[in-house]
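The form predicted alone is given below as one chain in structure tokens.
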Amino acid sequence: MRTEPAQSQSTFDFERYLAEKRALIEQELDIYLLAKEPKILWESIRYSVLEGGKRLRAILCLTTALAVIQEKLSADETLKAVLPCACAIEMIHAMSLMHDDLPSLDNDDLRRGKPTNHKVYGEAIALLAGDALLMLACETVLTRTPKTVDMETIVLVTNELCRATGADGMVGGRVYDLEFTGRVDQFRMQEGIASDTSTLELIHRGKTGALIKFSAWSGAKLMGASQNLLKGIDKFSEVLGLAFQIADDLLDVTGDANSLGKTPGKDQAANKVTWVTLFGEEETRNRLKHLEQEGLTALDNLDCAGESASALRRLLQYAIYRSN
């Protein structure tokens, strides 16, 4: 099991921070996802959105919002302003997992330690519930973001959410992932590793990184962050997104079903192009160490308010050293 380096410890109570923000997000999600008709559709939605999950993307959104120095809004008002967007991010993330688990994609039976959505509700309902969540996410940002945020910014953020989710982001990255599945040996035969690295980062920046990058950007943008701060957050979140997926590649090899809450070993079984299948565990760990330093350096250059800098630092290290 990987453990976080001792030198990364601080007086900042990260576990408490996570718990408090997670509780806020889940309370709000429960309100947004009140059961309606058709009953089976909303049961399926609530099953995948509300039952478990680390909420890291949504917490990242809240954290970058709190990083913006605001004289006119308190911390509580800031959180209220960005909670709809944070909840929309969780809806999009849940949708992606529901669809990824379908037999036509990853064909997985286990997610967050319980049967996947299609195993409980059937493939058709899982597909339709994911579609409904996609639309509900956009609706949530547009209609539930309070009037303390101007409508032009709300529309811009909604547009960027669509881009991060669609062909230019998560969906596009997933397609690249499918295209290169089964081609590990072909990549290994290439001379050098530059092309391998660039292809992997192309997949990861779309499949995982796009939504993480949006999560970080959107919280700050909704609070009127300066262009300089937004650029710094973009740089940090690119590193975070890449590190999160590479750590996920490693966990597929080193983790177990009990700790992961999903089926391990599927990347190798499917002959997927990942950091581990191409470069091995040791090189993957080295890459994660390099990304950690790159991310911490990016954070050192950010002018963050309050405890946000500590929270972002710990989110980076949690993404890298997590066990699930």
Ligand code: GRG
Given for the second form:
Amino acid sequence: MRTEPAQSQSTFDFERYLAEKRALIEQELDIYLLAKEPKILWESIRYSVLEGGKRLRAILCLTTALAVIQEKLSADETLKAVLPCACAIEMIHAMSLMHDDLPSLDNDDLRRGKPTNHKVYGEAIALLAGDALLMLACETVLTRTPKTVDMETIVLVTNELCRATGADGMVGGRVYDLEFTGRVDQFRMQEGIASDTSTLELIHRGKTGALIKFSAWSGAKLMGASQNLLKGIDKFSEVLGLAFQIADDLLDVTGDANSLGKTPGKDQAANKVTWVTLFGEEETRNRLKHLEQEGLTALDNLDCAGESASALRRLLQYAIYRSN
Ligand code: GRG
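Having displayed the form predicted alone, please output the structure of the form predicted in complex with geranylgeranyl diphosphate (GRG).
Following is the full complex, with the preceding chain placed first.
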């Protein structure tokens, strides 16, 4: 049971909430990514991390931290305690986009409305800048998280960040994605809807869901959330992760390059296995509506504080109905 009711949608200014949290995250990233030598490496890193992006994962991390009801820390101290982790998540996310855009993977020219990293700095630097970000993310959680959080929790959170990013998470999911690319027809002919769904979920849970789930879990964990709250947050964020990727697949067919900031129509062209390529647009929208309800129900069962409950609701809907 919630101790305070979720703020009504009309009194909660979600746009302002997003803008404030984004500003906080970007200020902090700017400090962590202070340019050094070699110049080209840091230029490439700063180009991909600092310029653009919704910051949804980092905001999710801050929001679940604020959702933990505790007397020890103020809201400002809570944000300070989780900002390093939120920024580390953005570093991992940015590096995954940089690597995903490389010619050996998606071979994209456009990202966040600008030329992709390798188009500006070359493939070798884009690859190496991504590698550097991967390590910098771990270093950031380990060395920048303040002493208000105990070291055992910091190490546990760093370990989970590695798991969510690696073979059991994002990298593994991307490999499944590669393996099934080009097999849309084979799917339709050989397997029923249920098995298509489970394969899609395998891809989505790894490629996109693992980092989103980590984002929600880590904020609450760093703030000492109870096992019960963490379990509830996991349930919610699993739905959010799936919905986020399905919405992304839908935008690939309904969006345009201007609003998306990236090239649309790539999934169809590559014959990728997505909800849209397997089931069509209408069924995809139905699935998103169903996931929205599932996510909202998961939130109703969470024991969390006022504004954060409203923010989590709105983050779910934003992930589903966004235009980029
Ligand atoms: C992690 C070592 C390592 C390598 C990367 C390439 C790869 C392995 C994984 C691909 C992960 C990927 C690109 C998944 C798609 C996730 C997705 C829908 C990204 C778009 O996220 P948004 O919309 O982007 O949040 P913005 O630009 O708003 O930040």
